[in-house]
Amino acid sequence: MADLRRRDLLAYGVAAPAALVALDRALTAPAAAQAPKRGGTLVYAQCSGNRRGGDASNTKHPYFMVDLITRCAYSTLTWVDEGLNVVNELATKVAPADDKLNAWDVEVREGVLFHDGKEATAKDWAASFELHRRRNFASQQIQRIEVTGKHALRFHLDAGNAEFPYVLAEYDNVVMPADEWEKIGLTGIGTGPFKIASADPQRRMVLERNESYWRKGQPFLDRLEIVNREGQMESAINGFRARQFDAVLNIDPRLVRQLQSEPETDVVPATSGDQAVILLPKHAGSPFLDRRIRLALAHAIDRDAIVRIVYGGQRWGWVGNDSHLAGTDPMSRPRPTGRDVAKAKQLLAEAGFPNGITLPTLYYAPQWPEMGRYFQVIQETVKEAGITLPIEERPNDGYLKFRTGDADVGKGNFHKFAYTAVGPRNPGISLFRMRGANNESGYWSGPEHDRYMDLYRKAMVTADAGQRKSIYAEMQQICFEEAPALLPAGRNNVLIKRPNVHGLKNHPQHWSITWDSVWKA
């Protein structure tokens, strides 16, 4: 059953995020008298939706792996730890070349071997980033990569970025053997703790220990099996009960109380996690072109009810502030006002709807197990403000293409009033997601958008973190006043495991969970 020290501490609400990180480390670390044991197979199921799942031709590629957890087979230059701090991984040094912050020098670890025995050098990193700068949204700022030595690189950016080390930690941004960028990564060869042994696209992946892993003596497991249970959480939990799985990732936080009472079950929470983005399309004919209607919806949603009903309280969920920053981020600002039904009604009347409004259908997919409940709470709570909100669930398969439409709204293939999921990142990446060129902002435009982006550019060339915090606060205030998108509430990631599984730490970014220190007693 769940550890009583963790459960009691959480029940009384005395653990701050930093304390929870320390507690999780203490509870998942091997006992002092018990050395990690080598060997064995760990089988885990994951329940989150993978919108980019591959097929037989590319499922080993880091962009298409079965569960987005690429860190089993691949490595990055930096890593974001459980407290969302950036630390070096295969980089030994990351530093700006000058105070303009638009060129960064990186020194990479020597002696790191690919799964095929070849050494990973700066040439491999440069070739890998030729792909990443074309395909990874956070890496598109990279203009070119200069190899300055066998184990040294210089990244040239299109503008300054004080938080560039976080970009190097993005889960796509792994090292692969050098090749043309269109071909790179298809072999599945990386530098991670495990080598891909077999893959059944979107169903199962089997990995075996990399005996040449750069962290000497690790990983401890012989074999890691990943089973995709996207949208099948009950099946995954039943498999756990039947001892088919040693762990299940990304479960519904509302089930925590039930699972805590079950035998041979440890509940491992993260300090934060994903949140839902409600996309408000701003194409011709959309009601969300009117800022007053966007704000009315923002004021009408009962965010506290989402946390209470959907997540079972503040330990397992948190109120969002309509920016992409997670509630636990020290740079995050709470919304200045809570729910205000009277204000929502006033805004609707000013927009020409004194008797209420029926909005277009809001579409969602079950990327998390609780999504149906999440949108039902929104649908019910906005009724009080006179807002009728039809909702419709769509299958995970094909959902991304369905909701995004065409960025060129002149073509008539409009993006939908819909939902997507985002994970917690550093403020620079998170706040950049509200740019007008991104579907997540509904292709927001206008003077306030331009001011928002001017502030973003100012923050990126500001080296002092305290000064950046002030700029980020002003950007979030624009989000409160403009509501380009709605992010009402987020979830804390939760996994369950067996007590004989040691060293498995949960992570706010579920894709950043590491497996090289995990072992089975």
Second form
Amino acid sequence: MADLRRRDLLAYGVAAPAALVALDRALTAPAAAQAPKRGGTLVYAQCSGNRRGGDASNTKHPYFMVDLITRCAYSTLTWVDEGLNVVNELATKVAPADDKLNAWDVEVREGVLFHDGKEATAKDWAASFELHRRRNFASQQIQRIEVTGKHALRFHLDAGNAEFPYVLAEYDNVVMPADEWEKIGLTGIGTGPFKIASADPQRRMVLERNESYWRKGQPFLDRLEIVNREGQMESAINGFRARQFDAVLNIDPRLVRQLQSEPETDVVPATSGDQAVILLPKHAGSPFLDRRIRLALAHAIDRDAIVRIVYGGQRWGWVGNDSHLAGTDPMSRPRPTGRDVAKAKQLLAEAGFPNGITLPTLYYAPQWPEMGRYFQVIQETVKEAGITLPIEERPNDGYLKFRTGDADVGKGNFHKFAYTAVGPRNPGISLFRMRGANNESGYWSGPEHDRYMDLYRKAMVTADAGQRKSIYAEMQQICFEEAPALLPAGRNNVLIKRPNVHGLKNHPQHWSITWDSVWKA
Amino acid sequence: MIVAVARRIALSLLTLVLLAIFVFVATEIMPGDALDVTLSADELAMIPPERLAQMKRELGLDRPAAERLVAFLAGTVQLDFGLTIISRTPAADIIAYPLRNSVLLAGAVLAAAIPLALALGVAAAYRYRRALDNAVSAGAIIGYSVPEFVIATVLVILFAVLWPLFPATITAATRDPAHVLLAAAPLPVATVLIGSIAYLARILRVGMIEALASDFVERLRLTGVPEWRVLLLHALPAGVIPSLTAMALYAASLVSGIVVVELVFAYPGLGQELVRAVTRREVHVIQAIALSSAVVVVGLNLVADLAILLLDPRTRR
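Having looked at the form predicted alone, could you now put up the form predicted together with its partner chain?
Zooming out: every chain and molecule, the one shown earlier first.
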């Protein structure tokens, strides 16, 4: 090392503090720039609205809001974060009462006020869950809710559930001021960061800052406006370009490349997102009573083509495995085999259709902007196996009632061969959706179904996650061999926002986005 | 005069009754009843006949057609169009605000289109076969020929995206006050306005050319009446009369016919509601929209007839 000369020393003596100052500025300036700013209005367009909205008589009710992000006005006991880990929201403690895992004690945060100024107590939670256990798909296991203190509850389940804290995070499961379960929630009063100021069913909702929000200092925004542009993504993007909207949620992933090159447009992807469930009804007269036809369809669909054509590659889409688990879930097990057209033809021949089969009409709604393309790809790819698949788009409005129904054809509105969307959740909730009593399984029954449910019950009382994983793998294998429903591929959720919108994180569960810490520069 | 007015009112009422019967027949009797139209083909194939019969009973479709027609007409008089099949909401409630919004949009378009079209039509006729006439005629053909969705897209790019003066998409609520909706709707209004001016200017120009070429105008000129008086006080009323009915029908068509514009701009009008009703196969909403559109057409036609009666004494005979 050469000796330092006096000139060098002087130079370093001047340069070093200057560099330190510059470094300090470089480090602190972004922090200062990122300091949240209070106030302002954020308007966002939602390309995936609430499909129950069309049946709404009161759009302030958390079940019938304009979109599924109920947390803008309401709060739940727990929340699933962007990494799909469950964390407490208004609960301060969630723990099983014993090792049977069928009773859970919950302590709720004290001093939380409803929008009308009254304190939310365990009685309100108990009354709210009287509705949820009747209406929310994941909460029907709750047999009874016991108020054990002013801010303490015990949930009694019909069976053990090691993953019960995830159920409490469901977007329906919010707290509302206590009332009879038939009337609860109609006032639109919650404990969320914003209060509902006005609501136009299926179209728009305006919310204003809740000054007494339990997260002190939040939210930062004064006003939040939600505009439903379900099925009208072009209109939403035009509005974004015209600076009417600060963000557009749940855009078609195929637009990302184009939007990335547009000025003042930040593309914010999530790590995962919804996948399509193709319901295979098993009512009398349905071809899907025959397992071979279900499997033929499963083998004939080109899932890679869906990811490539519909989503533009693996960055924005992923292959499903015919279970409700997202392909990105660590508990998910890939399909053991890829597409097999020869096998599909063989199965059809065995089922008595050696020359191919024409299936009933497959109905879908444009709940996601890309769904029309999705089903066109399926329609085209199954042709190779001799399957003719008529498809028909139905409006989002009223679609839920249209596609669901009874297992019994004789009751009229029977369930359809149709699409629905399902978001990524923990395996306990996701795999439970394939139960025979659920429309999404097409009312599946039989010995394999019973084995599936036995495994499910076993997993739910298994506290060890590693052991549960192997049970879940076995359940997914049954789905692969039985194909009670088809889940060919899924998307990664994408939103766009203006660069001056800060703190807005995208979420694999598009309903779990929060607005608490969002602010505008 | 009174007899002529009464005759036209009676004719309008008769037309409305016939239209109501036609709407009923078209949507409930041929080729299937309301339930057949609402159910998908798969449902019709799969639902057992006894269940179908029960559903028809629940909807009153098992009653004789004549009986249902009387009930339908009686309900229509009371603005009771029945309930939607899916959500069991009164159809009249569903269309009330969208109808108001479409009337607003059409009204705003006409308020601007009629004076502009009059000015252009009169100017073109006065300068018949000269540069101004050629320019108006060519502009009218272009304005009338370009599809509205193209005009809408160009206007959005120019005046909402590149030069953000107006909203590209309407976020106002369905039940917002009229001024809120109108303030949000300059681009939808402009989109329809271009085609409207083009259409109305063409028919007014033709009427004015005939009026200006008539004997009475020549006589007025020969007697030394100032040209502006000839044009505005004598030729204009005569030139407008033949166009009144066409203008009234065009105005009526705007109320129910600007579906594309409403969809492009997400304007909460009757067009959007009609598309939704058709895709949901909500027969009662479709009936309500068809009938309310018919009332607007017949009503405006009646207004035009009465105006002609007032302006043209020959029609009072």
